[in-house]
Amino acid sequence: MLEILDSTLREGEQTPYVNFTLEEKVEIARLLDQVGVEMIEAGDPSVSPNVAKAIQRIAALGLKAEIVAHSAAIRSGIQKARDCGAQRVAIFYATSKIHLDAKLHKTQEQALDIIREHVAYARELGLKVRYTPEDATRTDFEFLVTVCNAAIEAGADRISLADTLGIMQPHLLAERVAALRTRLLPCKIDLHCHNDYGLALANAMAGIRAGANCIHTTVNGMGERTGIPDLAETIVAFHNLEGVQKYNLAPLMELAAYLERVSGFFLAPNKPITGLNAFTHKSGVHTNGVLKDPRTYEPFDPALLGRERKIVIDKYTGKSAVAARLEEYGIQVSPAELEVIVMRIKALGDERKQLFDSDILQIAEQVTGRELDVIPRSLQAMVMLEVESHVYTSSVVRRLRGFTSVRNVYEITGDFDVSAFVDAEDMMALNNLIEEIRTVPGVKRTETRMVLKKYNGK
């Protein structure tokens, strides 16, 4: 059964110019929990005594998930790991020739010791381990082989296959997976694959479906020049390409936009899952299809990650986008109507980048000659107020309805007792009015929204 190791606040932290404070990192954890990973990679608390009190204070929080803080396989950093209250540590050594000459300078028989040195203290210090043969996928099969198992030996309960340049291709990564699971000890085989060439995610899944046990990702893809697995499009592709449905969807959504906002890593329009347009459909013949029926164009229901579809309206727009938007506002128009709306829309779109609902209901009146009565003309807003505590709020209201702007007044509940929508000339006269409001007895704040747009009938 797939496993999740998310490594953001480790992995996701090594994108260039992101840095999370300490408060953000808590966050992150606790947000990660809930979606179900089983392991958290907590960071490597030999990088900074911040990293290191972030380690503690997520190993303090009392979550489902296992906390892993990394380290090299340096004891002064194991003993580290140990001291943070990490449950296991990932001590990770390179095996590839060019890291052994022209990184370590050791050699193959040098890289066994330390490993089996490191490992074994680890475990002596009560830690679980897991071991990483960085550069995993250009290291001479029969030493990755024997140096595995030589960590499996000296207590290591789990390896991680590192692709650490995602050279790897999902063929190639699975055949990779089924020699290891033959010649090594009983272990756990975790995927760290990174995504160079775009395959990150497809080497990953070729990996469990050989044999791998667990995939490392993180939120939004980060980490390292292109990063890793992106968490909510391993757990969405498993949920619904593989039957794997044991972690939870709801905060997928949540935590893609918590880390873009923490991160100033911002997701590009068109990545799969979480950007903007995962659910945007602008074709002709797409939004027909998708109107009719949303699974002509739609490989699963938006409504699983609390999204929705959208239609966009342009140049490519056919008749049954534009009579589905009017629709929305509950404007009816006639076939000929209708057809003479998408020719002009059409038109303006070959000048205009981009057409907003108020170009389609203006167009609209034109063509029908019907006032629209969607966008307002005049200035129009809904005023929530708090009353006092000891004055009674249908006395408020009664103030109210004798201001000439006030068109509705309700008794409301929530944070705020009354609710007024309100008509004005311009800025200023709405201005005034909401000075007079508060100065009505028994209001102690007010609250304004201004009215976009507004939607007649059901």
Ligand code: HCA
Contents of the next structure:
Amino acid sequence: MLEILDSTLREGEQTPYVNFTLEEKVEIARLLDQVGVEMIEAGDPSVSPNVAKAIQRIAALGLKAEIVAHSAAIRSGIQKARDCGAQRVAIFYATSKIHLDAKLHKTQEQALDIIREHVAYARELGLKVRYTPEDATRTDFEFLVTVCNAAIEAGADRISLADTLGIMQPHLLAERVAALRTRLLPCKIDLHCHNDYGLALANAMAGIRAGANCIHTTVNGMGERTGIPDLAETIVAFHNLEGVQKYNLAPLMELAAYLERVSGFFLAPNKPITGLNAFTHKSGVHTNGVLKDPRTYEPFDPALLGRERKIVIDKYTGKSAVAARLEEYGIQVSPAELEVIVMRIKALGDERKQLFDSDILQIAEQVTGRELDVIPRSLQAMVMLEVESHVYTSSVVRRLRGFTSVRNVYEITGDFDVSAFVDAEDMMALNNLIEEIRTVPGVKRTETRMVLKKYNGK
Ligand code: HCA
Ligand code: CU
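Write the structure block of the form predicted in complex with 3-hydroxy-3-carboxy-adipic acid for the protein whose form predicted on its own appears above.
Time for the whole complex; same chain goes first.
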């Protein structure tokens, strides 16, 4: 059964120009725990004191997920991992010839000793150990087997097959995993697949099929260069395509949005699962199909993620989509009117980059010759008021009801105490009205929201 280690806090913070605060890291860890990932890689404590502090805070939260600290094969790093309260240390040491020669200046024999020694040391400190042969996929296979078995003999119970440069293909990774399975001592195999060719998740899925146990992910696929598999894509792909339904999908959209906010690293609209356009349909053929039965052009129901489908109206649009959009506003048109409306939409769409609902409503109004009450004729606004704590809200409400341009007044909960719907002929009149409302005794502050469009109830 698939396991997930999420490394948003370690690999994800290695995204160019991304740094999280301590509080943000704690929030990310909490949300990941709600999703139910088996392991959270919380950072490498040798990077900085604040990274160490974050691991410590997260380890103390008592989450269900196992908390993993990353470390190079150095004693001080492994000690720090223990001091932070991590349950497991993930020790990485590169094994490919290019890394040994150019970066580490070590022979294979020296590397083997270093790996053995540090895995054993971590076990002495009472830590569970994952060993990562960095750049494993460019490592001589026989040496890879030797090194991993040495790490397992020294006490590692997990090996992370790191495709550090993202050079694998699904069939090749599957072959390697299957071969490792026959040659390695008992251990769990993690897959750490970088996405340099856009194959990270495909590679990881193939690896799981071939006998690996765990996929490393990050929220929004963050990480060095082009990152690693996205958490939401991984979970939804396994949920829908492989029947792995043990994770809680509910926090996934919130996690993606939260990470966008705190990282400044924004998703492309065409990003699968969490991207803006993932459930948006455009061409007449597609929208017509989707309106008749969403299964025609949707791989799965967007409600699975708490999302909604969207239909874009522009020159590609056909009659059924326009009729459906008008219907949303409670507007019925005859087939002949619809024909003309669509023609005009296509004409306008040819001239403009983007059409808005207000354009469509305006066209509908022109074609039908009927005044559509969804288009506000005068300015309408919602003025929200906060009332001084020592003043009776009802006394403010009474005063507001005396204004002729105030249509409805509501007492409400939340940051404001009262909300009033107001009409005004123009901007000046609205401005004057708000000024007047502000002079009502007991009104502490106001905030005004203008109505752009109105939907009538069924
Ligand atoms: C890196 C290390 C690593 C480690 C992966 C792992 C990689 O190069 O920054 O420990 O599973 O990609 O090899 O992220
Ligand atoms: Cu990596």
